[in-house]
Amino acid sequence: MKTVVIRNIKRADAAVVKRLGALGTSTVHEAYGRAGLMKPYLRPAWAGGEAAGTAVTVLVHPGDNWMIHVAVEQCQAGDILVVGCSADNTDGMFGDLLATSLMARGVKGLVIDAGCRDVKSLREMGFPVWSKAISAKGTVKATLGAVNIPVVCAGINVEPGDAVVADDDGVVVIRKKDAAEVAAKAEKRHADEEGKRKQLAAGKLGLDMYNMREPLAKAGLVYIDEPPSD
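Next step in my check: the chain by itself in the form predicted together with a further copy of the same chain, please.
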């Protein structure tokens, strides 16, 4: 692992990221071919938070948040800080002071494969965090990691500048080169869903709307009535 900070990274287009954020994680993830979704053990520190931004990545080690302090300087307005850890760890590496610093720079949120703390303050500040745990456990500042190298966070390899969309359903990451195409597909998907929602609300069955009856029968599905006895 190189103990390095990479500056001046290329970022996904801000307008595209904004469009992705308007669509939400489920739609974007589907439009991306069902790729890019972090594992569901990452949960919002407070319900209802939403964020879309470009990734500044950090690699930290268990029990040590030094590199998060280093990473703040590399963040700019519209970014989301994404923290991977070299081993499973639940320590509270991030709290309201770091959130204050990130908000001062226009950062949209934090995604961390470890713990966070000061949850009540984060909610009051409106700074959204997705983390593996909530823990008051403090951390040291003793070991170097890296900023803006690719990091695996909750099962997804994140490259600096990638688009990140996060809400109550989780966190999805789109490579910066794919962002525009995915946004277009997701918008189409979103538009289609509105029509489907109306049909379903009117009582139409998905079986009919999606034309599933024939493939189900071909696959061998049979319908029977409950046996009279029992």
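Write the structure block of the form predicted alone for the protein whose form predicted together with a further copy of the same chain appears above.
FYI, this one's just the chain on its own, none of its partners or other molecules.
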């Protein structure tokens, strides 16, 4: 691995990212062919946070947050910092001080395949973080990594500039080249779901709305009006 910082990256279109963010992780993930979803161990540090932005990627080493500090300089308004770790780690690599620095640059949030800390302060600041763990364990600044190279974070390969959507349901990553197409598909899916939601609210059963009765019968499901006699 080269210990490099790539300064100029191509980012997904900001207007497209905003459209994706308005639809939420679950809808975008489905519209993306159920691709791009990070492993579910990655959870929001505090409930209710949501973010959509373009990825600035960081590769760090266990217990060392040096490269996160390096990466802050490369962030622009509308970015999300995505941190991959070279080996399994849960140390608290990120807290309110780094969050303050990122917020000053207009960064929307952090996704980290390691630990974070200062959760109460992060919640009060309104800075959303998705992490593997919450840990008060501190870190050092001793080992070089890299910024804006492809990284694996919670099982997903993330390229610099990819679109990232995160909320209480998880984190999904959409490749730059796919973002506009996925946004259009997700908007169509959202409109379809609104129509279904109205039917369900009016009392229609999913069994009928989705035409499930015939395939259920073919699969062998039998309805009995009374329990069998002993």
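This structure is a prediction, so every number in the text was calculated from the model and none was measured. Superpose the two forms; the largest set of C-alphas matching within 1.5 Å is the rigid core. Residue numbers count along the first chain shown, from 1.
Chemist: So, superposing on the core, is the move of Ala184 at the CA at least 2 angstroms between these two forms?
Modeler: Where the cores coincide, Ala184 shows only a C-alpha shift between these two forms that is less than 2 Å.
Chemist: Could you check, with the core superposed, whether the Cα atom of Ala15 shifts 2 Å or more between these two forms?
Modeler: Superposed on the core, Ala15 moves its C-alpha less than 2 Å between these two forms.
Chemist: So that I can tell if Ala47 moves, could you say whether its C-alpha shifts by at least 2 Å between these two forms after the core superposition?
Modeler: Shift of 2 Å or more: no.
Chemist: What's the distance in angstrom the Cα of Lys218 travels between these two forms, core superposed?
Modeler: With the cores aligned, its C-alpha sits 4.6 Å away.
Chemist: After superposing on the rigid core, how much does the Cα of Gly203 shift between these two forms, in Å?
Modeler: With the cores aligned, its C-alpha sits 2.8 Å away.
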